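Just one chain follows, in the form predicted alone, and it is written as structure tokens.
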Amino acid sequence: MITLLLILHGLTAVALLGAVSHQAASLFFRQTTPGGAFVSRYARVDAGRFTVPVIWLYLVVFVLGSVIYPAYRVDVRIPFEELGLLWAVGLFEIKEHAGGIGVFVLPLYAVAWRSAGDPSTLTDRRMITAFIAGVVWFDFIAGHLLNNIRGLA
């Protein structure tokens, strides 16, 4: 059960980067770069529909996460110490931190993004958008990272 729980969990967490760039990349991108390059077209969105699809995905991310931890502080933080690993117990407990802020911020997200019409608040979208890219970034690469090292699989 727990594999599955951890494929769920890495698959749900793809689209969520996947969703959370695009929406990053039409913030920051969209008017500087010429018409034809890959970027300009990768930034063609309307950023504010990825709004509520980020924090569902955000959410289902972290529950699925919250489910699959106990069996982590178990199965793979224990050896981590054993082995003498303790950069990746620290790297683990960053991701953890960081991902339970993103969480307390995404009521800010959700604000921010509901006046998405309104050129005042761009650069308030922008900091809260990349925020939340950036926790998001982190905690991919730093949960394969770790993952790969020894997985609960």
The other form holds:
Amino acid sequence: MITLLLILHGLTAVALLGAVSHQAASLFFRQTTPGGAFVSRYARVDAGRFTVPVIWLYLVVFVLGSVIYPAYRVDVRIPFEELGLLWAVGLFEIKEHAGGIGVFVLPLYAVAWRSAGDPSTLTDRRMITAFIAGVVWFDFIAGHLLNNIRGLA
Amino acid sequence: MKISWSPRAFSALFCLAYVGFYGFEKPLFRYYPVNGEIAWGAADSAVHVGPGMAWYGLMASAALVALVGAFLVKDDWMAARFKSLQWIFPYGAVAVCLYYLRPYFLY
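Now that you have shown the form predicted alone, what about the form predicted in complex with the partner chain?
After this comes the whole thing, all chains and molecules, with the earlier chain placed first.
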């Protein structure tokens, strides 16, 4: 069951990664001219449409992660500590705290995108979207690294 | 009287409260996954089996403070007071957490 939940956690995280990366790219690299290289094509999306999917996907990933967290605490973290892999424990701690803060920043993220047409809120929108994207990317890579060291059985 | 709830204040207060509760080690509860027990407040881990988890309790503590605070602070006030600077709260919270976590990387 834990393995199934971990796979679902990972798969939804991939979808979240794609959505928030598109949105962040659109905020930072958007060009209005047609054509262009891959990055400009990748960024030429209606960024506002990603807001609701990002929120829902974040919540699903967060809930799944919260459900499997106790298994990590007992079956993975203790062996990490016994092996002296404190950096790995620390990596998960960062993932845990950043992910937890991220979920409660979603209301601010939603507000920032509610006024998407207002240029005066662009800085907040950029910084908060970059924060969410950064947390998602960090948590994804950290989770992958830790699972490579010792996965959940 | 019209009751309003400020999402801006909620997120900002959560960030502030989270680092406060984390720094002072004051989760609302601790969860002990081996036996599935929950111990309220500052639990003594010696009387429970296995490791305790404070993370759920930390979020609950901070969420309670943020939830109440978001009813007391006006959203317009937050928007005007922290114009273009609301992003400071989550970045600051993560920076403080990284500071708290430095022993894991500096051993």
